[in-house]
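Just the one chain here, the form predicted on its own, laid out as structure tokens.
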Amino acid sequence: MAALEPHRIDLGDVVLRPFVASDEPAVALALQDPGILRWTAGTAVISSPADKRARRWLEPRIDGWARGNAVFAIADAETDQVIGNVALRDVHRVPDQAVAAYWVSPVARGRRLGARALDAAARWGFTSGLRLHRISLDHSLVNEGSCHVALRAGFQLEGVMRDYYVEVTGQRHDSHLHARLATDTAPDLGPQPAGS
């Protein structure tokens, strides 16, 4: 995968930015939810000891846009402070497409900022020089939560994956498959990023 060039997208009350070291005990207090330990920790981290996992799951993401993956943390425009996660990984893998993923802290939920800040990395990645035509994204179905993410900001359900969706405990999921195209009808989540 080709480099990409680390970008930062203001939405106003947050930020769509690159992770930077210091943003690790953010990341330690959204892991101790077990929603987004179960779904989106992944085998590595969720096998380190709890203290470890935090830097475990930030490592690869600081350097993910040198390895061709956008990974934007997203953070408080005040503070700084991190509240989630929105990424576009393996970008052009197939011609012209990406793989979303999102996490928010449990301490910003209820505000839409999933559906926001996915929608806006959408826009970016159809637009910026990734010029992507396709962006998809899966979650396990009993994760509804992030369905209604995926919903709200613009990428329709395609599909479900049987048994798709692996837990650490071999427990086996269906997964939906939804996608957002670059020709689609982009959502209405209220005032856009400039040049979006």
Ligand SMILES: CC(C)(COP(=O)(O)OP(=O)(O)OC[C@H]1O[C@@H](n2cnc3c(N)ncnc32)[C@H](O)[C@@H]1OP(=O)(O)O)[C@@H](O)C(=O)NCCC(=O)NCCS
The other form holds:
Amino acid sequence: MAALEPHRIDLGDVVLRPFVASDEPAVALALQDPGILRWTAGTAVISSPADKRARRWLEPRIDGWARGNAVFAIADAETDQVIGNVALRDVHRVPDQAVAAYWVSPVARGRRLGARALDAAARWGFTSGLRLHRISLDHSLVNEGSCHVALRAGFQLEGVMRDYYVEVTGQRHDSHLHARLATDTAPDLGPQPAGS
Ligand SMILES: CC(C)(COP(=O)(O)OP(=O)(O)OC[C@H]1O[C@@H](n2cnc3c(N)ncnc32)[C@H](O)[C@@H]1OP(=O)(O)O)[C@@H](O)C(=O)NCCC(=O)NCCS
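Same protein, different state: after the form predicted on its own, show the form predicted together with this ligand.
Let's see the whole complex now, leading with the same chain.
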């Protein structure tokens, strides 16, 4: 996959920026959340010893831009503390497409940060040099919070993928497929960053 130029998006109270090695303690804290671990961490991280998980998660995300994945930390604008993650993965693996993923740390939930960050990352993916046309995402049917985030960020529900998500335990989950197109009407989630 072609390398991407690391990017920063200012959303006022938070910024989307590339991860750096010093984010490890904040990532370690986030990975203590059962939801983040269950739905986003992946087998390699879950199978690692608890004290090694953050580094195992972080290192490929820092390098992700070089491998065609736009991996943003959601960081508090004042403290620069990481409070979430939004990523556009596999950019142009299928031409003009990417796949989104996100989490928000428990301390920062309840502010619709997931939807705002996902919307901002999508707008950037559609309009920047990436020139994407379609961004998709999926979530287990039991993960209702993720469904709210997707819909609020303008990712329409396209259908159910049976037994799509497989947990490290082997448990399979039917999953919703959502997607947003560059030509869809963008949601109104408040002030947008300059140039978006
Ligand atoms: C999903 C997640 C990112 C949402 O965090 P957030 O952006 O802070 O979400 P908020 O608390 O502001 O809630 C956003 C919406 O989801 C709804 N919601 C949140 N948690 C919910 C739950 N457990 N069940 C049902 N709805 C829920 C809220 O009511 C709100 O709905 P609205 O926007 O339609 O009013 C966060 O819970 C998370 O990181 N979860 C674990 C990781 C994960 O599941 N990532 C997605 C993988 S597909």
